[in-house]
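In structure tokens, one chain follows: the form predicted on its own.
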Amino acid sequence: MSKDFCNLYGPWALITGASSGIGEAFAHAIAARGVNVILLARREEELYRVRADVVAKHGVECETLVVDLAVPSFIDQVEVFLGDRELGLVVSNAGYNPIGSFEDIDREAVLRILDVNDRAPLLLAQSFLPGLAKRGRGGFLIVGSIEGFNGTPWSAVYSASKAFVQSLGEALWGEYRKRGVDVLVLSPGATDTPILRAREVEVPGIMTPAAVAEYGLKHLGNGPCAIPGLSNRMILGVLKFMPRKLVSKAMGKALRAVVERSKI
């Protein structure tokens, strides 16, 4: 498995949002398969902590770049930093997810959602997919969300941003699947990340970041979309047969409860 993975997706992988949560889990899961990793995030101390842990546990090369994906020029920094390293896998994981009523999320936060969740993976795809296709093998994984399948009240901009990711990833899968590049949208549900823990809410069916990352890597060659967690797949299966107005009401009720509880 590791040899096959390295042949397809090595020798280097790039992971955004790698300082915690799912991104950190991807760093370990990919390094465990013998692939060198380049970790991107804003939080310098946390990024260095992850790097030290990855090197100690897996013995691969691990580089870090402190960068803010909300700044459009981040892609220039990444390209320069990459240099002549041979990139075989890109994991666009970084995300921004403030929840609350639409009118309570200020303009700066709204724009950051779009910059981090949509523009960043778009620029990463534009920058690296042609090279992967020319190479004739590789992978491009975008972390979406089950919220991307339906508009979600109290998470309007975030769910819309993940709908963009879902559509983009599926389209890119169609374009690159016969050129040796595996494109996948990984659409998790509730995951035990620092952001979710900070909200101090209990969510049924919560998954660990490690389980989400492993599911994504195991399904990388089976795009265009993978939904980790049986309960998440069952929920989306049921929602497909419901009128969209009922889906919106149900999801809005559930998320509003989360918003209210997180304010306590």
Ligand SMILES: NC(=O)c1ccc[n+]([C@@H]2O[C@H](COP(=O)([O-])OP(=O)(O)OC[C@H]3O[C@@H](n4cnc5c(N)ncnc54)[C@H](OP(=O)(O)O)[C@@H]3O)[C@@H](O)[C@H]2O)c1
Given for the second form:
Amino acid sequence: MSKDFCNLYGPWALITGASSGIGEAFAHAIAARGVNVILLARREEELYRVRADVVAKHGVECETLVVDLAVPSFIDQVEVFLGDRELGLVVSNAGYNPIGSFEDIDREAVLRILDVNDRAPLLLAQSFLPGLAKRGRGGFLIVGSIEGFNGTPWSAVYSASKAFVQSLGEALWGEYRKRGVDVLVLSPGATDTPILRAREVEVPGIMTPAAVAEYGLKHLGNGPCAIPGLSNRMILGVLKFMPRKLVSKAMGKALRAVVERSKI
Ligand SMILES: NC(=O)c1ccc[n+]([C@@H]2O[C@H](COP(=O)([O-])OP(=O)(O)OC[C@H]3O[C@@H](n4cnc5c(N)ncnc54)[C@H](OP(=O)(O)O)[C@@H]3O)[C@@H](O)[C@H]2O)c1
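Would you mind generating the form predicted in complex with the named molecule now that we have the form predicted on its own?
Every component of the complex follows; first up is the chain already shown.
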């Protein structure tokens, strides 16, 4: 348990997309530091599983909140649920990531990407950042992606949605840094979560969700952006100096291979 962490980011943390993958890892990493956690996602059974595990391992208070972030009024549900609980940390992690050619992703899926990956973190920021700033301490972490740094063929809408939160989070870091609130965009590369496992593709340099979440929490006070994994940082470093045309071709080649080998 970390007293400093609890003092800055406790007593309660809200984690979206906590029913699996990186969000589940955040739930454990935050609870291990002694902060109570609220787990938000759609699948109630999975949330119960994570809650039982978190309580057994870390002994903090843990609550579950079944919410669909694609529903416009989700923020009202969250605010009502929280009531007068003191929130010190928000981890906006939930994401939706269908891959394929632009024409293969139907309108419903395109809108869902924008709702879950962009509108949800935006409304969470609008709802909770003023309160954290008033308190004079707290954290707001948004999970982006290395895809947010460059438009990525075969993942056009998803990479654009991650560019939105990359820009939003970095700007908010600048606005809130002197008001005691640590805003961070955590931009992972390939991470071993159910979505990647279901696609049954081999990705070199893949990270564990636990390593990604730990990296995010360690860099929370060191925004505006953190990229877990040396190889991810090196790839982005190289891409920065390449002509955009070549970057698009290289990213497209990598994603195309994933789409072709993918089972879903
Ligand atoms: N895995 C990677 O390689 C990778 C790389 C870069 C960035 N990321 C980002 O990391 C974040 C977590 O992804 P992950 O890899 O851990 O995937 P994951 O295991 O599939 O987790 C996604 C989480 O988001 C929740 N979610 C999805 N749609 C939702 C909705 N409409 N309402 C509420 N919750 C919703 C899911 O819960 P329910 O289904 O129960 O609702 C689940 O808990 C995402 O933002 C993703 O873009 C992942």
